[in-house]
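Heads up, the chain below is alone and in the form predicted on its own; it's given as structure tokens.
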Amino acid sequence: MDVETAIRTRRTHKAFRPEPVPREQLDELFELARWAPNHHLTIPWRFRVLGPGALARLKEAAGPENAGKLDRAPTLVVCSCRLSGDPVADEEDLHATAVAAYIVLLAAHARGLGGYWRTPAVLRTPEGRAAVGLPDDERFVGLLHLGRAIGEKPPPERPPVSETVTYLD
């Protein structure tokens, strides 16, 4: 698949068949990862991947109320971004995590699987992050769902770049 048809063929998913994604393909999706653009070098980004005992945490540090949506994919991957102090840097940092955890959903979707990028509050908060390892010094950025998707999802409704790009002289 060419990279414009994967950008405009990427959907999010919700519904994934039980099948985890296998390790080795995990690793060729972080191996992409690691070519994101990042100012300086720092490869800021940390992937973790969630096995039973760290989603059982992280379902009880959710509460029942939202523990469900946990169940979607058969994969949760934990995204963040380690900080080194500098605003400027950390700035910087956090977008080129976002960009890898990118890089992770579009090379999914290139090899058949789908994906999901989630911001639940619980890893915001102290026993989720703790659920999942998340240090003091990391930011978390997303937790990406990772599968087999079930059906398939028409495009959302885009505006024109009109309203979205400027030209200035």
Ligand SMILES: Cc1cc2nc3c(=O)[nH]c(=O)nc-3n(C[C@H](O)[C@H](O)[C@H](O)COP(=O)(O)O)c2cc1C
Given for the second form:
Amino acid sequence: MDVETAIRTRRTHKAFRPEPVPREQLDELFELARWAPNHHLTIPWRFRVLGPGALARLKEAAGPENAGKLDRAPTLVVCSCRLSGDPVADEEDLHATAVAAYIVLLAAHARGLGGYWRTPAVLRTPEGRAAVGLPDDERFVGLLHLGRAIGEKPPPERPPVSETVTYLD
Ligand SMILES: Cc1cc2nc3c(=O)[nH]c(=O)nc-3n(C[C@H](O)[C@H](O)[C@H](O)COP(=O)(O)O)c2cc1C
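Swap state to the form predicted in complex with the ligand from the form predicted on its own:
Once more the chain from above appears, this time first in line as the rest of the complex follows.
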């Protein structure tokens, strides 16, 4: 799949088949994420693939009302950004981490996988962070859901390009 097609056809999927993404394929995605641009080559992104124990702890932290949503995808990856404490560097590192997360989703799509970037509230709580081993110097960025998607998703409406672009004199 060429890059333009991948960018246009990637969709957020919320229903998946039960088979987890094989580790070798996950490693390919994380290797591609290494190529995200990042200022001063700080390599700020971190990925944690949840195993059964971590998932159980996260569901416990989420509570009965929210635990079910964590069962949607067979493979969950916590994406976080390591912060240095310098405000400018941290802002730039967060941007770079978002790019790395997008690379994972785009590369997954190019391999026929579905993805979903989710930001569940539990990962903003001390209990949720502890459940997946997020240290104090890492900012939660996204819980990436990966797997074989069920069904097709139509692309959501996008505003015309003119609304978001200005050519200055
Ligand atoms: C930073 C970020 C956080 C997101 N968090 C959520 C979320 O918590 N729940 C959700 O349903 N979608 C979430 N999304 C996915 C967007 O809703 C989705 O990308 C958008 O609807 C466009 O659909 P598409 O990805 O199919 O183009 C998030 C996306 C980003 C970039």
